[in-house]
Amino acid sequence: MTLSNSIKLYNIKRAFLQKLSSLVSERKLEYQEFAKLILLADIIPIETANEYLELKIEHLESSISKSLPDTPRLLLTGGMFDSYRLFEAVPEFNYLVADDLSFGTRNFNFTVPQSRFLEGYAKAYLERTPDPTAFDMSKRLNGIKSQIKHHRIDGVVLLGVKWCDPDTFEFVPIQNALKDLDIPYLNIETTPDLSNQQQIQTRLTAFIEMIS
């Protein structure tokens, strides 16, 4: 596979995932299922992933008659979290209409130019919203504020992984920005083995009730 063809295929995949993300925001696709599709698209061959995502979008657009119930709109932000089992285990995560995770929306919410491949590829990755460990906080905060405005967010969940301190360095400046915007937020911390999922569910339920 040539570099040009590879960039084209991955841009198509990103476009499909962006479309599915918009369906989540419109309450036409549950976040839990969206998270599974992100994972699936990353572990199967790119051509197969694109075919499957295209069919999935066609099915959703042809079969949807009404949106999911109108409930508080949550944004999930954090770092290098990729254990989608947490979203399966905690149904309250279906209140999410958007995420800002390194392995979530931030991983596909951009396009690589088809010309000047290496320069374009590097520029696309450098200009996207950075990970917590990159710590360009002005760009991180601008990205989160943009998500809040675009998705009409009612509350933000900050997700950290125990023993991964660099990912949580950003929590204080994000909390300060959310206070300025008068947006409620909830800090939660999970473990690689998801041993505290019941605690997370309880805290999320209470947070949702508070902002409802």
The other form holds:
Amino acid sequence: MTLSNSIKLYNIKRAFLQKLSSLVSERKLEYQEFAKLILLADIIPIETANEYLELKIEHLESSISKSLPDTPRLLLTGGMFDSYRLFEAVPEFNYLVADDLSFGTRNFNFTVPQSRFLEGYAKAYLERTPDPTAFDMSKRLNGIKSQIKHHRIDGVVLLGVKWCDPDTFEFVPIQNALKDLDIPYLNIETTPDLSNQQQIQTRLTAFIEMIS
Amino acid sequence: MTKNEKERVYRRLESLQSVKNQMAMYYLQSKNPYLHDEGKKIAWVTSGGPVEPLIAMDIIPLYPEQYGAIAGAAKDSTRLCQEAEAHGYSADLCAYARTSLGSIFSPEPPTPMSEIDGKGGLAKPDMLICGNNICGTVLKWYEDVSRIFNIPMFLFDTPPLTGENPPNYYIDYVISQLEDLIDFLEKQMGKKMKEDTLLETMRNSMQAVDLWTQILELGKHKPSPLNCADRFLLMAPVVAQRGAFETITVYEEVLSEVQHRVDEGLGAITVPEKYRILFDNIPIWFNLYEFFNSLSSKGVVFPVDTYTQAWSQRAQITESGDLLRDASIMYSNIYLNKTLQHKIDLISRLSVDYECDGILYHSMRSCKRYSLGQPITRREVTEKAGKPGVIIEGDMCDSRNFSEEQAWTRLEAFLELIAESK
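What would you give as the form predicted together with the partner chain, now that the form predicted alone is on the page?
Then the entire complex follows, led off by the chain already shown.
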């Protein structure tokens, strides 16, 4: 496969994921399933992933909407968290209509230009919403604010992985920004083995009740 | 072994007072109310950040990490960590960062020199210089400080070094970082950097680093003239005042006294030296004297450690005018900016050169960069250099992460193992 063709295929994948993300926001797709699709598309061959994502979009657009939770609308923000088992085990995560995770929206909300190859590639990665490890989080903060407005967010869940310094450091400025916007938020920390899953569910339920 | 050993078994280093005096003057100058009128400014700097351009531009560099050590030794750091946590910071974050942030929020932070300065905490910074050659956490920490004080921050970016000799493209990139730093400093100070002044500051810095290296190398003698606690206290000027002429004077005095100990056969501890151990990582500041003194009473001495070695690199300053190239190599070639293999090789070499019987690895819950890979390092060093090792868990500033009883149990077993193998 040529580099040009590879860039094209991954741009298609990112576009499909963006579309699926909008279906999550429209409540036509559960976040739990969306998280699994993102991970699946990362581990199977790109051509197969694109075929599958396209079929999924067609199916969702042609089918009658499921009865997904109507309110409140939550945004999930965090770093390198990819354990979909948490979303599977805690049904309250289906109140999510958008995310700001390293392996989530931040990983597909950009396009690589096909004309300038490596320069275009580098520029696309430098200009996309940065992960917590990068310098200057103002672009990430602006991205969160924009998502709150675009997806009509009622509350934000900050999900940190314990012992990840860059991840949890950014929580404080995010919390301050949310206070300024008068958006309620819930700060939760977990471990890679999800040892506090039950506690997360209890706190998330209480948070949803509080903002409902 | 009794952990609360009261009898002092270490030899007091007289020149330590000169170090303390120099640091007192340094901190006093940073609190000078007329500092700005005199054309000076304050910068908070990470421990691996380039300090010489700052000193050459009349900027007083202050080190929040050093402040963490001071607050820790004063047994006040845990309170400051809790203060930071009350402001939303995770209890698992770097304890130096939490101590520093806690001091900003606390109405009563400890002061570096309480006997001469009633005001708490470090002097408020005018700018921040953050070097990521020691870890990535400092980047997020300094970004927060920048927001809190609403002051500019410069990121001095040094990508991780995978080999011993950085390739030219790497050096060129770091040189560009130094050039950007000088531009930043000139903008902040409203004046141009004088190359002669920078060169002189670099020369002073390298002379201080040379003296520091000579002091450390005297630890190879038996009995060792210095113990860990000595070095951890003596290191303050080479961290914070590299480039200042006073550091040379003070280190010449220290070197003379340590050399005298070697000549007279005087060890750092006053009991016979039974075990020579290499210490890896930052010390447990809030338990510094108790920890090392209790071990000293059993004849344990630490002739070398990896932490104070970090300030013994030197660049070859030449008259060729390639100052920035030498500086870029020096600031990239940092222990924590290199591979795990480098760490294994260094500990193996030091443990042999200093004739150590084993290695004590301090695994710090809150400093991931320094502690990551210690079980692998222990295994590899034992295989490579034949030196056994023990890992104890603790922290540099957060006493809640240190179980003294558990540490002593492991250490006693380790010393028994060494005694049996002798």
